[in-house]
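What follows is one chain in structure tokens, specifically the form predicted on its own.
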Amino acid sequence: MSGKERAQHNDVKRIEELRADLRHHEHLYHVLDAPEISDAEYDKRMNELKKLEAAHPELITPDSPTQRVGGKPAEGFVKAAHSRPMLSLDNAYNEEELRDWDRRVHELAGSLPVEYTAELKLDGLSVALHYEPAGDGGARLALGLTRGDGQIGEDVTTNIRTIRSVPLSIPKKLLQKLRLPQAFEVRGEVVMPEKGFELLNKEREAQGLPPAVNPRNAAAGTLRTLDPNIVAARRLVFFAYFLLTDGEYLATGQNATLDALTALGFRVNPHREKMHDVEAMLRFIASTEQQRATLGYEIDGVVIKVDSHATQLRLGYTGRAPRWAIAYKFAAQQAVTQLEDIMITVGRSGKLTPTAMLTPVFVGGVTVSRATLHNADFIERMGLVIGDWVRIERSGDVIPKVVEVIEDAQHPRGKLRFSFPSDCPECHNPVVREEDEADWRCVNADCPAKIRETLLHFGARDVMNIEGLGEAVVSQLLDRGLVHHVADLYTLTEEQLVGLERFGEKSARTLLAEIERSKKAGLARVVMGLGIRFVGERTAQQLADEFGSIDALMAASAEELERVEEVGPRISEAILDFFALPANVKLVESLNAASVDMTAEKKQRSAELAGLTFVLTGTLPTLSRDDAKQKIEAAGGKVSGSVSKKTSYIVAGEEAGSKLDKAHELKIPVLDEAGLLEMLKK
């Protein structure tokens, strides 16, 4: 061996050497919180490698330590598909709630073992970490998505790269100790450390800007940002806690899924606990409230899940969330502060919504300056004047609320009477308030604040998720008469858009592809952007279900819609009344001829049990709940979750609870799992 390849044979040998030594000490010290060496150390071993890699470019390889921040900022994020939905979790506030819901858990299960995994609910930023194989047995990271819409995230990738505490590659010999394959997706939570975003708010005052809200919202616009040398610098921490194999959650369960995730190297939040019952979850959650403030990182509760796979596979899934698991939410935070004024704002339905306008004040890890005052009933009710003192609530993301008014000799009344509008503040029209309703509405179709409400819902993240299409932008449309309503915006073009301020050729051909991209959403989307009162996403996706199509959707009568599950005489008639307007059907027409999709799979009916409503309650031999509400539903039947005078049946099984007797109660026919297939059948 020449001297030559004998210096070259050392240099490999030492960036292996490096590489693995790099690796370890950001285990220990972003994972672990157990650092061995200085950041000056550190930094010697880092600059060592760099020089290196440097002399031997063909060496480099996408999981070296020194590849985790490198290139130019990116331009803009790319959209992907989640390989599995990314649901929202259903919450609890109270313990009555929290029993209410072990209970039907355990109704659900049936015989099968509930055991629970309790972990904290951190307030950060979901993602999703796709892993591939790499060609030396092992697995690279090789994407990065953001929740998103929970359908569709950001691609993030480069961000997420900088993240210390996420590996970007898993030797081969983990991933065959703990049998798993080379590609697998993990997910998590983005969090700021509160050191972080105090360093973060003193920059920013350095700067002469504004300081961050909190570190959630921090944390989500580190990982937006495009500068991936900034998200470097930010220093945030990933904490891992599902992991998945072909879109399917590890069948080991929940607390073997975290055990399995710390193996591999991942931060794991070491505060989490299996238990049995409520009483074990309860006090779970008083410590940890108790710990709360010396944590280091926002958390805003407790999430529980159901241990055991199987038993989650059993219990399945709402519309929106898993029923194997909830979020125990923590009681509000409260302050004091001063009324400085009212505002009203008009929303897309016209309702005027009147927000109280705060001196600012610190609660619930937020700077709050606004709250809702719901209506003005609710004004008149709590004798509000301008100038009050309030204290205001904050409970996890619910809108701050002025829940009471101070008087005391610190804090005197106030002297400005409010006197709600009325007239429309916005197009100065009269407005009204129908007799059984306590909402004032600007009835006037036309009104510009209706119109820009309108389209900001329509290109909101769960309904179109037409990204870019932010307030700024929709002012400047409606300003310079560019839209009047929702189909508008696909017939918007390239040249129009350069016109407007802060848009480029790049900006205007991006936020037209999202909105190209977004005639793809499907039918249940649309009908939610339509902005049909009372209808949510829940009842748009089960009206999508039905129907198929927006035709036959427009053409079905009060009987057909009230078919649908949840939806009864008041949702029917809002849709029937949406329908009936010729504006509303012109807009239909518009995003047809704009090629917007307006179909779904329809869910094939028949009509056996047309005009049925039955409950499911116990543990039924063969059939699994949700295995017979599809039986029912399938055959025109209709599955209700309590039992009413207007049940036509109840199916009973083994450890039928409080629903069995209340049908008892109002003489309800009760069908076993037998009497239910017989009737099918027939």
Ligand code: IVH
The other form holds:
Amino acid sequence: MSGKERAQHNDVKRIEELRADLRHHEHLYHVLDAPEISDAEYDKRMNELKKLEAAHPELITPDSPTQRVGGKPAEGFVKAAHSRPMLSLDNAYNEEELRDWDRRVHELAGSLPVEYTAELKLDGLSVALHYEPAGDGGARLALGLTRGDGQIGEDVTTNIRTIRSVPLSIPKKLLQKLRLPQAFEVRGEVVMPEKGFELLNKEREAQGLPPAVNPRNAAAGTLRTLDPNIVAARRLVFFAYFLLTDGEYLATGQNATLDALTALGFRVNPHREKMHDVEAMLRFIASTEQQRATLGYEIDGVVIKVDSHATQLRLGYTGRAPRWAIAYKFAAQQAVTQLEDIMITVGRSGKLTPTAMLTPVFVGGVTVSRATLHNADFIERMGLVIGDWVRIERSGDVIPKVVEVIEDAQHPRGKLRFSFPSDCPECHNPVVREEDEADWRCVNADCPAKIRETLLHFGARDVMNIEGLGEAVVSQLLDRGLVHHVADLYTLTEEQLVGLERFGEKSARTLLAEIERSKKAGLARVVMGLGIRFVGERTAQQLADEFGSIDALMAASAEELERVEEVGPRISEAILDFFALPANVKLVESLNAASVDMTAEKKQRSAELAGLTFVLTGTLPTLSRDDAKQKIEAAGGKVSGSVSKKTSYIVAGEEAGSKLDKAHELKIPVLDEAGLLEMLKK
Ligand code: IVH
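Could the form predicted in complex with ligand IVH be shown next, to go alongside the form predicted on its own?
Complete assembly follows, chain above in first position.
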């Protein structure tokens, strides 16, 4: 070995040593909360590694501890499909609901064992981390997705990397010990600890910005920040709670899964317990409530999961949530504050809603300055007067409400009577109230507030999911007369958008692409987007499943409509009323003319591609990504966002990137569009 070679050899060795050492100390500090060296010592070793890597840039690997930060700010986030939907949880608010759930679990479980694992319900946001085979036989973090709409999330990998409790790589030894394949997925919750939240708000205050409302929003905002350096400074924490692999579950149950995650180096929340009955659940809940204030991060309840995976499988899912888990939400928290004013807003249906403007007060971890007052009757019944002291209540995500007016020596009554407006505060037309209804409504079809709210609803995430169609944009589109109803969105041009405030060519194109993408959202979402009274997500889905096209839905009689599970006379009447209006029929025609897909996926799925997983990359000659995905899924196949050994085929188009390289590396067969279509034909 020459002197130069020896020096190179030593550097390689030292780099490996330092990486292993830094990973070990990161784990001690960020996962186990038990540091063994000072921050200064850690920084010193990190600097040594940085210097060595700077001298040998060819040796830098993405899982090196130096690579947590240093990414360039991104220009936006790419969307990717979840391997399996990310679901939500059903809630229980009291002992009785918990007992009901336990009873159902036992009924459905039959002879299978019923044990439970209780965990904290962390108040953060869920993310999915995909690990893929690394060259050395281990696994490395390849993709981090937000929950998004549950089906499709956003790729926030660069930001996830900065979270120190997320291992960037898992050594081969550990995988073997736990009998884990090199490709797997870990799901859990990203939270912002209270300390970080306070710090953030001090910073914001210093910059003259309004404070973030709560740690969960702050964490969500942070993860979607385009500059990873900012994310790194926020010190988010990731708690793992699910481990998914293709096919078989590895561990037999939830508690064993949490053990496995711990062994893999993930941070798992220590407050968990295996138990048999509701009594033990109630004890766990009570002790958790007592510790709540001293945890250092926010929780909004307790999650109880049926432990055994076999039993979970038997219990299955209802629409959006597993039957084998429940979230026990803590009781509402209350505070007393003063009513400063009452503000009226006009909703999408024209309904006038009064909102209490309150002196800001801290309740259950957030600052509250507004509360809903429901309607005119509510104000009257409460006898609310501006200046009154009121008790407000907040439970979980629900908008805070006013529960009573306080009157004592310290809390004298207010003086200023509030009179409910007789004109719409936005368009100034007289408002009307139907006989047996509680609400005042603006019935002017051209009321700008109604149009604005309808557009916002149409673009909302769980409706047409048009990202970027927020309040500021919608208001400008309306002010400039570019849009009068939702169908106008589909005729917008780049030139029109570029003129908007804070819009460049790039953002204009992005928004247009989002609008274009929404055309494929399908019948259920369009039906919801139309804003028919009483028709929410579930009803819209059932209508789509039943009728299959907008034409069939519009032609349906009351009787036919009421064959749908959720539809009774009240809803069928609302639907008939809606389509009886010529303006609404015209709206549907315009959507049709804009090629908005108003058909529903067939309920019966064929199974030619069952068991196969596809990864799409690059631009296909005729199919959009969504088209290709829909076709594959309709044939029973799965589409995944990342390439792994489990990928059956990769479908590559023009400008396919690293995924294609990866596929070659793993010897995964590559199809072009024609190949895919051929396969679908068979
Ligand atoms: S299990 C299908 N476990 O609560 C199972 N979720 O209301 C859903 N969450 O979206 C996830 N702590 O973001 C689970 N220990 C925990 C959790 C937890 C917080 C969140 C999660 C989920 C939401 C559902």
